[in-house]
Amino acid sequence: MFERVEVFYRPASVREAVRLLAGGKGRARIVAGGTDLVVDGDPTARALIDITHSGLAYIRKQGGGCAIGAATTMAELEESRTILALGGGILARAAATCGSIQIRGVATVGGNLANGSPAADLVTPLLVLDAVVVVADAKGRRKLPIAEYLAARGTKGLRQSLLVEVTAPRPLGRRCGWSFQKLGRTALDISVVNVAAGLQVDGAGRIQWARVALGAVAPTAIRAGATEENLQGRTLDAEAIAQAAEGVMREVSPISDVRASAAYRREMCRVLTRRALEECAAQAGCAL
């Protein structure tokens, strides 16, 4: 699988990991859980850099939100009280769907994002949480909104960068609701479609803000901007939810592959968005 790998590194710091990555001249690969890297079996890899000893496995409270190190595992997210308290536990729920218990024990937050799969289960919850990623390179550290990171992940500007942290701010306001919905061929399989949603209503049941993100239906996971805009200011009722669910079908561009046809994915966007918004409504105290 890695017959051409010539050297294995285990840096003790982010600075050392970044230096090794830059010195790899495009042929060094980052290893943490390795669940994606092993499957890919990249024949161009000549050096592997194991970051599990670089101080990147942590979950910290940060101004009401949280900071998550890139080497944090899915199992640690799933069990963390801090993550369970963030956005109704939406991120913990997503982590709990990422494969078997054995996979969740080694698969990491950073790997789930950096691999760039449009079906990555953590990405849609992080999009609705307005998360920001921190990347490090030879010039230092910088922050990027997660959508910007996903769009630029494979470009020259980020190719020699290491994803070191994900931060999620504290969701503002009362009467909020959150949901993560996933459809896979089996309980352990990757998403055919996944949807995350969050919203807030006022005392009269009017939507103050809404966020809807969809995975496995475009080149990267996306926010349904038009649907979010159409929901804002409306009364959260069955009609608003039905129209939003229909609306997301016009915002996605799925493909057909071995897991599902494009038409099926588009229809499942409608179904899962409806379910997600209904769950949000129930959490926010709105009777439908």
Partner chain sequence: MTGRKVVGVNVRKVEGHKLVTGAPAFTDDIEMQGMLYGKILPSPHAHARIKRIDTRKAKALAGVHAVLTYKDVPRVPHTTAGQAWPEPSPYDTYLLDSKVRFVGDRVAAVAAESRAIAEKALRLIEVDYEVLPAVIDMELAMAPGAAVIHDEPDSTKIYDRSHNIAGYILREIGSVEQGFRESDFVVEREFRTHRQQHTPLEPHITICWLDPNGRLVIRTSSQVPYHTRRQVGQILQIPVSSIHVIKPRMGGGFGGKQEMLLEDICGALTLASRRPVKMEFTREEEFYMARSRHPQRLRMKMGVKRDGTVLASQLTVLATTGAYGSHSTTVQGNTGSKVLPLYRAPHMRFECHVVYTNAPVAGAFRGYGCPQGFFAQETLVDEIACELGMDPLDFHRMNVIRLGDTDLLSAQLGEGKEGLPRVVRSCGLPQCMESAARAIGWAQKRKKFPSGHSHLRRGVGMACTMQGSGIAGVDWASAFLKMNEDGSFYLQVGASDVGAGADTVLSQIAAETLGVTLDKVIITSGDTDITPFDVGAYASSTTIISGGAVKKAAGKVRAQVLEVASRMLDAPVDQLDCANNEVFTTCACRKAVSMTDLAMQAMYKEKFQIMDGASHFNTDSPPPFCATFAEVEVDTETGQVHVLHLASAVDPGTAINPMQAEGQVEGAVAQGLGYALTEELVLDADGRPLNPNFLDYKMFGFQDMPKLTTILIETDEPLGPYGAKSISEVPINGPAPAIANAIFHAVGIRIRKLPIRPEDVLRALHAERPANLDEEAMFAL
Contents of the next structure:
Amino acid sequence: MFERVEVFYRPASVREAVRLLAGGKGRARIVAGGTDLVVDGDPTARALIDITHSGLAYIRKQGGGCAIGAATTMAELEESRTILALGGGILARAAATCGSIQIRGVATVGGNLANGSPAADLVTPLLVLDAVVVVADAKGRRKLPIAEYLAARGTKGLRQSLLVEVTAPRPLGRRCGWSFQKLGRTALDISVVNVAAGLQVDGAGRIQWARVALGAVAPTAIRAGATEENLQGRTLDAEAIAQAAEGVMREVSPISDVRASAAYRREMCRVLTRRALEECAAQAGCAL
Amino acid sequence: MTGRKVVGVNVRKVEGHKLVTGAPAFTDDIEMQGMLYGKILPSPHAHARIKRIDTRKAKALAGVHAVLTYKDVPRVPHTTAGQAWPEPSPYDTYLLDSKVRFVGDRVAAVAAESRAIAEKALRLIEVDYEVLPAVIDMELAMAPGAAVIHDEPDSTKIYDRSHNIAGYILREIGSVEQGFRESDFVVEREFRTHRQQHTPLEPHITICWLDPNGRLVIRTSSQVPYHTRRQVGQILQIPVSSIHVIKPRMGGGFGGKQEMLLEDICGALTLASRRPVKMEFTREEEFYMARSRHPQRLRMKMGVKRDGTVLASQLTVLATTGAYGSHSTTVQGNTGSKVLPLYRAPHMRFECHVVYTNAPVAGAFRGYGCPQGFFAQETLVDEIACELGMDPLDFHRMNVIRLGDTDLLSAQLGEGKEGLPRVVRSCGLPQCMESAARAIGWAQKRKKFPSGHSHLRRGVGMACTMQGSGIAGVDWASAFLKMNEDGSFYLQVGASDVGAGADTVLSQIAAETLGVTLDKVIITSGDTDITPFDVGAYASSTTIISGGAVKKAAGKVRAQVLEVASRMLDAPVDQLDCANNEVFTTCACRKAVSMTDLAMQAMYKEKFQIMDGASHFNTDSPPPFCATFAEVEVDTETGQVHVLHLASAVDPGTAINPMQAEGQVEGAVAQGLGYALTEELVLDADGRPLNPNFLDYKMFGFQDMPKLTTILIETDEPLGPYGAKSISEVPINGPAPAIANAIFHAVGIRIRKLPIRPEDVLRALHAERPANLDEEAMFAL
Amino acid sequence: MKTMELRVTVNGQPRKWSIGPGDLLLDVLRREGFFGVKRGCEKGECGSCTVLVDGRAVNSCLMFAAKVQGCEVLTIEGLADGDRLDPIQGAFLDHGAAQCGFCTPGMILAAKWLLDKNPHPSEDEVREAMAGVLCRCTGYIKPVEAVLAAAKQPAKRATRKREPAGVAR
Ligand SMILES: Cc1cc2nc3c(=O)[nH]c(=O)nc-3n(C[C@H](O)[C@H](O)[C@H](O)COP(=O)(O)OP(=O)(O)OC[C@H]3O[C@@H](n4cnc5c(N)ncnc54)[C@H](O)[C@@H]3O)c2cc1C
Ligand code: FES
Ligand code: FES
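Could you switch over to the form predicted in complex with its partner chain, since the one displayed so far is the form predicted on its own?
What follows is the whole complex; the chain from before opens it.
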């Protein structure tokens, strides 16, 4: 499958990785865990750049939030105290659903984002955590909100860049609630639909802000902006949740495939959003 | 107490050590000098004629040693079904043909020095296709004007080629018309089943080479080495005597390897290149180029008296065999003959059309037509019982076949011809039902109404099923035993251990009969040069038929042993017995001689080899029985069905190795659960497979299995060795109907289509709501 | 085809192999005679090709061989200590956990990874750790029993660390 690969690099730094990528004439490929790259079997690859020795496997506390190196694996996310403490641990929870232990031991957060699958499970929690992506290329480093990164991922500007890290800002105080919901056909599965949600309520039970992200129901995972706006300022109760759950159905554009029909996916957006917001409410101390 | 020492004991698997240490035991675990890699160019079209095919560029590629198209090989109509001669399946298949009939059909084959070169060579073959209209939907196959899939004149045994009918079956006992007239209550329903794939973890693989004598050696993962030898000889037009088939350890078969799938083309490439050639399916190829379970549409009608007595049952089936008719009438015949006679109805009718479609080929698959039939029958019976206000368990107790009954439908429906009547000489079905019902908590859970408010609803359901043990009057096997100097025995059987443990069971039968410990039996199986004939591993025949041959052969060898002992111990044969590796007198004097001393005496003093062989067949196919009970939880918001507990109670006759027998039940249930809920090979409108991978073809995994209770209800079958029947197939039939019935109990909807997908459950729930979720309505059932 | 040199320790033995830079570990191991590493799907979905790399269970079909430069690889062939089977192997035999045996090496190595990390796992933990290995024969019941039984045995296996540096916990 990769018979035509001519060289395998193991750069020891980000700088070297970026240099190799720039020198690859468009035929160098970054390899992290390889769990997407090898399956896809890209026959045009001539050089492979293994970034797992480039100092990118780290999870650092950073001003209350955290910075996650692109080569950090799912297994490391699952077990990290920092990640378990971040946003109700939704990122750790999502990482724990990404395939078998064999996959999770090598699959990376960078690969999950860079591969750009609409069903990638880390994306919805990262969207809800308002994560920012740091990319590097020959010209230097840039920061991009994750949604922007996803949208621009395939463009010329980003194709030759290395995803360096993902940062998530400090979680926002008290009375927050978080949830990650995944629907698969069996215990180990690519998401048919996944939903992440986060919110905060004030002392009176009014929603100060709410975030809802949905995966596998649009070309990339999306934030349900209109639904989030409608929630803001409302009292967090069963009716608000039901309306939000109905609302997300209008914001998604699922397709039919062998995993599920568009209609089913749309309906599941409702069910999972409701379940996610109910879990958030319970964590935020709101009785429904 | 039977006094048995080896039979009925949980011995370790005889070949277990090499499996847990990763010893090179499987077909692929050798490396041969100069071995080439063979690949098939699969058709991209469901139905097309090859107008032009140019292999010059492929042949010119460095490292390519052979390229074959239909122009280069003999044209011999045959079937790939590994069945006893004369095979009842149509002869409608060619080594390579100028017409392709499904996406994945063979267009050409190459042998090259590496997989990469072979794949590149395939890309260099230029083909112009005349794309023909394709028939994908089986309901349209017989319609006037439908494209004719087998228009070639030389195919034979096709029932009606101009209407794409591979086979047709009609059998009736009594008169169903009369039966329905006399019934108080007649129900008819339609059911649909789908394409399940065997997915053995080891895909099909064959390695061929020419031995120093120029004979073609075929090392292959096959359930049917002997049929393969015969068929390859027929197809390549070389004598059977010039072919040597070796079956190493197999990584699972489940019926998918009861087919000659790669051996013919791999042999042809070897003959063309004069080099060893390896061919294996990738996982993707395995999904659509190998075989699958026949999809069926079943219309089932049953008539009962008010008290629940079944009077008449009628099953009308439309099935598709895909592009070729491998196992077409025999699988479908089973859908009638092994299913309807579960009930003691005096009137039965079975009618079936098996049609060609431009779809992947169906074939033998564990259960062999029964999972489809029992899904229909057991779901319908549950509905009837509920309508009558009867507990389904009571309905079964009242109506199922009993000890001493004769099943007359089997007499009419044999392996592609008239069969033999089936007499029930052992039957543990009543105990199976009672013990599985107890395990699942039937009495309480059936009464207790599922809680009304949660979105999670629980219910219990049941199904009873049966199968056969070998094909009556067709399957036969032989075994040969010889004694070694150290008192051990060399056992040679043609039987093919698919991974289910036949080698262990056959060794146990030999050891028990000879009175030696299991380590004294060294088995070789499935090698056409070394071992005597056996039809192969299918139709649940190995334990009863091959085991019968082993027991007979061992009995003869035992007689020889006793004769030598009689001379050595100076005692008459009828006062001798053997056990624990010695022969001893049964009288008070208690003299004994070890098997080792006895062997030395025979070989070096008396100068003769203690050895003998025997053949065995049965004129009846004793049914193993199974009761399956399931408890499910239905998520009424997502439609997901979660099986919480499944109890499978099986009557296998005697369990020669109970631990292995349990393992067979557990494995069959896992496949049955996948069949019921998650597994389906899906085709698009052009016949292309949409999910030929494990990512989207969902088998049950470690975390998906419910709590499973396996119960063995042992009976003593007069026709089986040490009372054994069979076990590996029957438990696969029950999960689908038991789950469908449990779903009805939980949420009041009837599912008549497999697999039971969450979407379909949800749609049915929405359609039924709210009436059927109404608690009082449920109570009334 | 370009080649490169791979230095790796397999089952305790240092090896020096010439490989293609795009070769996958599964192909290299089988080519070098480690036939216990099985090819079931080549897409990371079945786990038949599982080996331990520095103590971590991986699908060798998804791993470039060049990645194991300087690593320790354990295949099923290296698990038994001469004639002494690992407790997991013994338990697989005693519990009838291997049927056809094709998935067995992957299962045993996934179990080894688990027990090295967590010597007394719950049934759920066993199922989770083994979930990357598909089996078409056993229905998974006896393999789970076997691993739980092996765990109850006095552990005599060398524990390897798998925590890479730099991860905050
Ligand atoms: C059997 C199986 C099951 C799976 N199940 C799931 C699941 O349940 N949920 C899920 O979300 N995913 C799943 N995946 C997909 C996959 O494991 C994840 O997407 C994983 O996170 C990819 O990471 P990786 O390090 O292996 O990526 P790689 O394969 O190494 O890379 C993927 C792509 O991203 C590029 N890339 C990688 N790192 C960078 C970087 N730092 N900068 C720029 N580009 C980069 C590569 O060039 C490549 O194009 C599954 C995969 C398999 C094989
Ligand atoms: S062969 Fe590697 S996971 Fe299947
Ligand atoms: S034992 Fe056959 S696949 Fe697991």
